[in-house]
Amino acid sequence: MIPIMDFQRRSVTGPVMQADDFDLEFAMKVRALVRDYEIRYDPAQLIVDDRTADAVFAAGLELLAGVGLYHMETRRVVRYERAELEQIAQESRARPADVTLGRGRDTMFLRYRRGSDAWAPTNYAGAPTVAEEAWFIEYVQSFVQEPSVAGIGIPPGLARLGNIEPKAGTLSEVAVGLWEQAALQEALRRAGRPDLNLGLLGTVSTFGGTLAMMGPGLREAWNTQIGIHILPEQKLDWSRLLLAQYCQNRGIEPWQSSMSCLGGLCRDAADTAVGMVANALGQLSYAHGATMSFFPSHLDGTWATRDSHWAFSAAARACERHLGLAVGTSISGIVPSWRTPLSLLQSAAIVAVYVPSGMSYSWISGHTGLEARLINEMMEAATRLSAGQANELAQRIMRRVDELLPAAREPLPFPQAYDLKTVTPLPDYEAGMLRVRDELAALGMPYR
C-alpha cells in the first residue's frame, strides 16, 4: 500500500488542472475504455459474469492510473503508477476482508464473501435519514431491538435540536452531535445491548467535529467507523486525508464507499460501474481499509432500478474477483415512498441481484427495525438461490415494481409507523409489509 503521508506530496506537486477539465478528461476516458473492453450494460441480465466483472476491473484500473483523483483545494492531481494500483489490487486481494466490531455478546463481523457464498450477508442495518428529536431513540431503537441486526451501518440524524441548528464546522455541529450520541446509547441501553456498533456518525462530518465524538462513553474503535469517501467523480480534500489518517493511528476501519452517479460524467451502468471501481482503488490507495460500499444512483438521487441494479453487480463482482474486499450497499427502495409496499418490493429486488453478486452486508435494511427484520430474511433467503434463479426473481419482482410505480405513495413517517410507547409496529404499518412478504414468496423467494 502507498504510505498516506505520500499524498501529501502529490496533492502538491501533481500537475495542475481546473475542476472543469478534470472532469472532462475523466468523461472521455470512462467512455473509450468502455468500449474499448466492450463492456455492455444489459437490463436482461442484471447479475454480470465473470467477463464483464474482469472487464470492469481492468477498466477501473486503468481511469485511475490515467487520470488520478482530482484534488479540490489545491487544483492539482494525484497521479499514480499502473504498477502501484496492481500491487494494492494484490495485496488487498491477498488478505481477504474480516473486520470486528463491537464488542463482548454484540460483536459483529464484515468479511469477503462470494456470490456463490452459502452464508448470509451481514445485517449491519441502519436507522437512516433525519429523525426528529421526539422520536429519535424510540427510532434507533426499533432496529437495535432486532435480533438479527448485528449493528447500525448509519444512524439518524437530527436538522433541529431545540434553537440549535447544526453547522458544520461549528460549534453547533459538535453540541447536536454530542447529544446524538447520548440519545443513541439510550437506545442502546433499552435494547439491552449497550455494546453494538453504531457505524457513521450522523449530522457529524468535519475533521474537527469528528475528533469531538471519540473518546470513552462516545465513540470509540470498536464501535465506529469514520468516512473518508471521495466524492463522485474521483474528487478528493484535505479532510479526506486527514480523516483516514485518523483512522490508520486509532485502529478505526474507515468506512470507505464507492459513488458515482447515472447520467452524468459516467452516462449509463456500464461507465458507472467503471467509475466506481476506479473510485474503490483510489480511497483504497490511501485508507488501507477491507470494507467497501458501493452505491450507484441516479443524479435526481433515486436508485433501486436495474440500471443501478446491473452498475452494483458489476462493481462488485469486480471486487469479488479482484480485491477480496467486504462489499457493502443500501438496501433501500426510493425516497418518496420510504415505509410503503413499493419500498419494500424495491428492497427485494436489490437482495436478489446484491446477495449473488457478493455482497457482504447492507448498511441500510429499509427504513424501521420490521423491515431489517424482513430484508434479513430476504438475504438468508437469497443464499439457495443460483444466479440465473436470483436473475429471474429480480426480473419478476421489478416487472410488479413497474405495476406500482405510477401510484407511488409519499413516505409514511415514522410516528405513523410504529407505536412509540411500545416501540413496536402498527397493525396496518405491520400487516402491508407481511402482505409483501407473501407476495414475494408467490414470486418465488425461497423462504423457509
The other form holds:
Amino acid sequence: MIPIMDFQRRSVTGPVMQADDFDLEFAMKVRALVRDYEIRYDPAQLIVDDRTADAVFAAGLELLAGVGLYHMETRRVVRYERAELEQIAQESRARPADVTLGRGRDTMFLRYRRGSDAWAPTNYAGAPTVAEEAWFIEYVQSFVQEPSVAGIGIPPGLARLGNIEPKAGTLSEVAVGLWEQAALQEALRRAGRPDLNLGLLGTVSTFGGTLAMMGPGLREAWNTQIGIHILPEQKLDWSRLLLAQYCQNRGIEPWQSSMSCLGGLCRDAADTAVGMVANALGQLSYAHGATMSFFPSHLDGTWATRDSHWAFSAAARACERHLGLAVGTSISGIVPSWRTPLSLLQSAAIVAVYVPSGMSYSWISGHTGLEARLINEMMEAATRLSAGQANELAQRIMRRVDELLPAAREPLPFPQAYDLKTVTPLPDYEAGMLRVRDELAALGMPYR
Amino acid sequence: MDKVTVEAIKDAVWKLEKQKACDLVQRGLAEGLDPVAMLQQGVIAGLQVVGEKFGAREYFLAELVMGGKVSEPCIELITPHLPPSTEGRAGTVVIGAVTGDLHTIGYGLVSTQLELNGFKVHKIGINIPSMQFIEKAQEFGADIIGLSAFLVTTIPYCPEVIAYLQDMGLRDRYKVIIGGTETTAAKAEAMDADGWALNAVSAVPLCRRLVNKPLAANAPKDWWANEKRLAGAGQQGAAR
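The form predicted together with the partner chain is what I want next, because the block you gave corresponds to the form predicted alone; please supply it.
Below, the chain from earlier opens the complete complex, with every other chain and molecule after it.
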C-alpha cells in the first residue's frame, strides 16, 4: 500500500508535462499495449474469455506503470514503479471486498463477486440525475420503498431550489445540499427505512461542500460514500487526494469509479478496457478503497452499446481474476430512453453481460423504483445463465435495441411515470414496463 | 528535389508528419510559393482532412491533438509573410472549464475542432475563475470566450462571466458561448449568452456564425446563436 501522504511528494516532484503531451503519450502507449497483448474487441462475444481478461489486466498495469497519472494543478506526472502496482494488486486479492453500509434492518453489503457466483449483485439503486424540488422526495421514495433496493447509489441533484441556484464552492451549494439531506431523510421516513445508506452526495461536488454535509443527522461513515475518482483519461487534482485522505481519516468507504471514453484517446473497446484498468489501479493506489464502478462511455455521452458492454466485461473480468474489488456500474439506458421501454431493454442487455462478468452491485438501477425492481429481478435471473447463454441472450436483446433505438427521442419525466400523491406507477407507464418483462422472458431471460 | 506544392503541405499535415510539414513550409517560403495558398490550401485544408477522418472514425482524439501540434509551427512560419489583409485565422477563442469544473475532454474536443477549422484557440484549463476568462480574452485579443460547464453547480458560473463583462463595459467586445452535458440552448438564452452548441462538431458553425464567416452547406445544426445580440452587436460594431 502506498501511503496517501506519498502522493504529496509524487504530485510536486514528478516530471512537468503539458496536458496535451500527456494525452498523446497515453494514447500511443495504450495502442501499443493493445497490439502487443493481442487484445481484440469482439462484438460477437460480449463476455470476454480468461485470456483476454488476463491480457487486459497486464496491459492496464503496464499502462499505469508507463505513463502514470496527470496532476492537473501541479502539471506534473505522478509516477509509479511496476513493483508497487503489483503489490497493490496482490494486497487487493488478499483482502476481497466486504463493505458494510447502512445499519440495522437496512444493512447492505458490497462484496467481491465472481461471474459464476450464484448470488445476485446488490441492488444499490440510485435515484439518479437531476430532479425538481416539487417531486424530489417522491422520486427518492419510489426507490427506497422497494424492498429489493439495498441503498441509494446516488440521490438526485437539484438545478434550482426556490430562487437559489446551487453554485459550486459557494454558500448556495451548501444550502441546497443541506435541503437535499433533509429531503432524503423524509423519503426514508415515509418508506420506513431510516437506516438506509444514501451513497454519494447529489448536488454537492466540491471539497468544502462535501465536508459541510458530514455530521450526525446528515452524512456519516455508515450512510455515505465520497467520490475520489480519477477523471478520464488518468487525470487527478488535489481535491481527489484531499477527499481520499478525508475518507481514510474518517473511516468512510471511498467511491472509486473508473471511466474511459470510447473514440477519444482510447480508440475502441479494447483500448478503453485497458484504460479503465489503469484508472482503477491508480485510484486504488491512493484511495485504498474496496469498490470500483466502471463506466465505459462514448464521446457523445452514450453507452449501453456492444462496445461499452465488451469494455466493461473485459475490465470487470480483469478485476475478477486479479483484484479483490467489488465491481459495479450503472444499469440504465441512454438519456433519451429514460423511463421508456427501450431503457429497460438496454438495461437488460447490460445485466445479461455484466452479471456473468463479475458485477457485484448495480450502482444505479433505472430511473424509477419500478425499474429498480424489474432490474433486480433480471439480475437474479442472470445468475442462472452460463457465460455462453448470457452472451446469446444479450445478442438477442441488442438486436431488439437496434430496432428501437432510432425512435428514441425524449425521456419521460418522472411525474408522467408515477402518481406523485400515491408514489405508485401510472398505468400506461407500468403496463409498458411489464410488457418489456414479458418480451425479455420470451427472449430467454430465465425469470423464476 | 521537386518544387514544393500546397498539396504536399496539405498531405503532410493530415498525415501528421510534423517535421516534414515544417520543412515543406520553410522550403515553400524560400521558393516563393504564395504564403496565402500555403496557409489556406495547405495547412488549413490538411487540418480539415484530419477533421473529416475523425468524423469517419479513421482518426481519434489523439490524432486531433497531433493535428494541432503539426499545424501550429507551420502557421507560425507562414504568418509573418502574409499580406495584412489575409484572412488567415477564422477568429480567436479563449476556452476553459469554469470554476469548480474539472472536466477536460469536452472543451478539449471543442478546442481541437475549432483549431482544425482555422480558429486560433487558447486553452486556459479547468476550474478557471470567471475574471481570468476576461483577462485572458484581453491578453490574447479574443473574439470568443468559450465556457465549459458539466455540472448543475458549475453552470451558474457562466452568467457570472457575462455579468463581469457587462459590469466592466466589455459585453459587446466578446462573444460568449457555453457547452457541457447539462447546458442547453434555453439556458444559454436565459443567461443572454451569445451561443450554445450540443457538441464539438457543432461548435464550429456556431463560432463561424458569431464571427460572421460563411457556413458550409452541410454544417451541423445542433447549435444556437443569439441572433438578437448579433443584430445589436452589428449596429454597435458599425458605430465603433
